[in-house]
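Let's start with one chain on its own, the form predicted on its own, as C-alpha cells.
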Amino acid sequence: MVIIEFTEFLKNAAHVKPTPQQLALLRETPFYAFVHFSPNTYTGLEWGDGTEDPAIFNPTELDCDQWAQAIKSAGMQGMVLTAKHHDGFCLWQTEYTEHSMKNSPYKDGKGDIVREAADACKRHGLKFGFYLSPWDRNCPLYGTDEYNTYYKNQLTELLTNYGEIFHVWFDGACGEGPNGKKQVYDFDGYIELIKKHQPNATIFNDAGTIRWIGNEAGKAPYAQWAVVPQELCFMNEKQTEGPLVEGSLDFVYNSDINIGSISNIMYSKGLVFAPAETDMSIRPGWFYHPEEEPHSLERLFNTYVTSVGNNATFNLNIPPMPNGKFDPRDVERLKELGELISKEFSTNLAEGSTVTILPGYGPTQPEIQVTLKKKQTIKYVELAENIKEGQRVEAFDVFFKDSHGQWAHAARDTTIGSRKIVKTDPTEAQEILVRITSSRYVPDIEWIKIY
C-alpha cells in the first residue's frame, strides 16, 4: 500500500542532511590512518585470546613521530589507534585492568602509547582518534551487565585524557564471556559518553554516524548513498517519516550495493544521513607479519578514488613492526601514494573557466557546461553536491566536445554526494558537459573540477 505521494517522498529523501560532524569528516578529513598494534604484533595472530603475557609487548624503538610523518606523506589527515583490540590489552595506563602497559617492559611499565600517538599527531598537524574494541577476551566481567560499566570507564579515560578526538571506532564483534553468555553491548550508553565528552567526534559502527561499507577489502559500492534507512543505521536521527510502500527491509544490509536506492529506501519508516567508511590494510593482515608485502600503488590509489572520490571516507591501516616503527616498505608505499594523489589532483584545470548552467531536460535534469581557457588533456572530472543540504543526484553523464564540434560520451556514473571523481580515458578537450539524468530534487552542484 502506498503511504505518501511519490514526489513528496523523493523531495523528503533529497533533504536529509548531515550533521556538522559528518560534514566535517567528509569534507575536511576523508582520508585517515588506522594503526593496529597489540600483543598480536608479537604472536603473529590477527585475533588474540586475551591470555597473552603483557611482557611480550615491548616496542623498544617506538617512534610515533615516524608514524605521523609517514601518514602525513600519504596525504592523510588523521590517525585512529587501536587503544584496545579483542585481546583486551590496553595501550594506555588504565585504572581498570592489569592487562595493559602497566605490565609491559616498555618504559618499565609506565609507557602510554595512546599518549605518545596523540602527542605525535598534534606535532604533525594530524587529528587523533581511537578504536576501543567492545569485545574483550581478557576481562572476567565480559558476558555480564557489569562489563558495560567496565567498558564505559575505559571509554571515559580515552575520551577525557587525550585532547580532541575526531573519530571513535568500534565494531560489533561479540563473543561469549567466561559465564558462557554473549555480551549485550550498551551502545546507547557508549554514544551518550562520546557526545558528552567529545561532541565533535564521529562514530564508526555498523549502525553508526559513519557506517561500515560491508567489507574490509576497500571495495566501495558503485552507487554510494549517504541517505539510508534508519533501520540499518539506528544511531542516527531519523529525518523523514513513514515508508513510501509497506514492506520489509530484512533483505538489506550494509554490503548491499544499492543500500540507498529507491528500491530499498521506499520500505523504510524513516531515513537518516549515514556516510560510509571504506577500510582496508596496506598489506593483507591488519597486524604486522614480516613475510607480507604492501599492496600495489595502483590498488591503493584506485581505492582512494573509489572511496574519497565516491562519497565515502578511506581508513587505511598501517601496522607497526614489533620494534614500534612502520616497516620501511610501507613508509615508501605511503610516500608514493601521497605523491601520486598530489600529481593527479593538485592542478584544477577548471580554475578561471566559464561555467554555464543549461536547462537540459527539466529542473531535475539540467546540464552544466564547462569551457576551459584552452584545450587540455583531461583524465578526471570531479563533482560535488552542496551536501550540507542533502544528497540528490542519482545518475549523470559526462561528454567532451571533439574536434568535429560534437559531444562525445566520456563516462556514465551514479551518485555524487560529497565528492565524486570520474576517471576517463585521457582526452584532449576544451569543453566539458555534465548532464544530470536523474535526481531526486533540483540538483545543487557545489563544484566541478577538471584534472
Ligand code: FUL
The other form holds:
Amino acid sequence: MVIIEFTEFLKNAAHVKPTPQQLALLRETPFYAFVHFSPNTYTGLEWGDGTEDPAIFNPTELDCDQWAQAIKSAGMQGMVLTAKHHDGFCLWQTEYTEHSMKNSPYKDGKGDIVREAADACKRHGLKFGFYLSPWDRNCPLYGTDEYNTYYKNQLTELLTNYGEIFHVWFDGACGEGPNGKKQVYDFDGYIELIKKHQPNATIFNDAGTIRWIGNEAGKAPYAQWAVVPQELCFMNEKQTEGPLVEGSLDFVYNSDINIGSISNIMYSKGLVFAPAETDMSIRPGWFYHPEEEPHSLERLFNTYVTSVGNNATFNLNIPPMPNGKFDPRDVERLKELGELISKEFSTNLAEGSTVTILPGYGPTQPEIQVTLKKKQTIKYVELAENIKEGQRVEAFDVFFKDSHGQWAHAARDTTIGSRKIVKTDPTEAQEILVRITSSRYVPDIEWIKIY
Ligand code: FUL
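Give me the form predicted in complex with the ligand now, not the form predicted on its own.
Now the complete complex, all chains and molecules, led by this one.
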C-alpha cells in the first residue's frame, strides 16, 4: 500500500538536513586521531578483563606534545583519547573508582592523562574528544541500575573538567561484567548530559549522530548516504514521515550495504541525518604491540580518499607505546601521509576556470562543464553538495574531452554528499564534464575542484 506520493517522499528525503554539529564535523573536522591507551598497552591484549593491576600502567616518558605534533603532521584536526576502555581503568583522576591513575606509579598516583592530552591539544590547535567505554569489565556495579549512575558520574567528570569536547565516542560493545551480568545502557541519560555540558559535541555510536561506517577497513558501502532510517540511528531526530510503502526494512545495520538506498528507506517510519565515521588503526591492533608495523602509506591515503573523500569522517588510531610515546615508525608514517595529502590536494586546477551548468537530461540530471585555463594532467575530481540543505545525488559520471574533441568516460560513481573525491587515471585534458545521472531532487552542487 502506497502511503505517500513517491515524488513527495524523494523530495522529503532530499531535504533531511544535518545539525550544526554534524555539519561542523563534516566540513571543519573530518579527519581526527584515535588514541588507544590502557593497561592493554602493557599486557599485549586488545580487550583487558578488568583484573589488571593498575601498577602496570606506567608511561615513564609520556609526551602528549609528541602525540599532538604527529597528529598535526598528518593534517588531522582533533584527537579522541580512550579515557576508559573495556577493562574499566580510568586515565583520569576520577572520584568514582580506585581502578585508575590513583593507583598507577605514574606521578605517584597523581597523574591525569586526559588532562595532559587535552592540554596538549589546546597548545597545538587540535580539538579534543574522548572514548568512554560503556562496557566495563572491572566495575562491580556493572549489570545493575547503579552502573548507569556510575557511568553518568564519570561522563560528567569528563564533560565538565577538560574544556571544549568535540566528539564523544560510545562503543557499542556490550559484554558481561565481572559478575557475569550484562548492562542495559541508559543512552538517553548519557545523551542528555552531553547536550547539557557540551552542546557542540557530536556523538559516535552505531546509532549515533555520527554512525559507524560498518567496517574497519575504510570501505564505504555501495553508496555513502547520511540520510538513513531512524530505526538504525535512534539518537537523531526524525525529519520525515513514513513509510512510503508498508513492509519491513531489510537493512538496518551499519554494515549492510544498502541502508541508505531507496529500496530500503522506503520502508522506514522516518529518516534522520547521520553521517558515517570510518575508524581504523594505523596498525592491525587498536593497542600497541611492538611486533606490528604501520599500514602502508598507500593504504592510509586510500582510506582518506574513501572516507573524507566520501561523505564520511576518518578517525585514524595511533596507539602509544608503554613508555607513553608514539612509535617513531608511526610518527614517520603520519608525516608522510600529511605530505601526500597536501601534495595531491593543494592545487585546485579548476581555480579561475569557466564552469557552465547545462540542462543535461532534465532538472535532476544536469551536467556541469568545467573548462580549465589550460590543459593539465588530472588525477582527481572533487565534488561537494550543499550538504546543509540535504543530500541528493545518487549517481554521476565524469568525462574528459580527449584530443579528438570527444567526451571520454573517466569515472562512474554513486553518492556525493559533503565531499566526494573521485580518483581517475591520470589524464591530460582541459575540459571536464560531470553528468548527474540520478538525483532525489534538483542537485545543489557547492563546489567542483580538480587536482
Ligand atoms: C571496538 C572495541 O571493542 C575495540 O577494542 C576498539 O576500541 C574499537 C574502536 O571499538 O568496539
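None of the values given here were measured: they were computed from a predicted structure. Positions refer to the first chain, counted from 1. Between two forms, the rigid core is defined as the largest C-alpha subset superposing within 1.5 Å.
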Query - C-alpha of residue 146 moved at least 2 Å between the two forms on rigid core - result: no
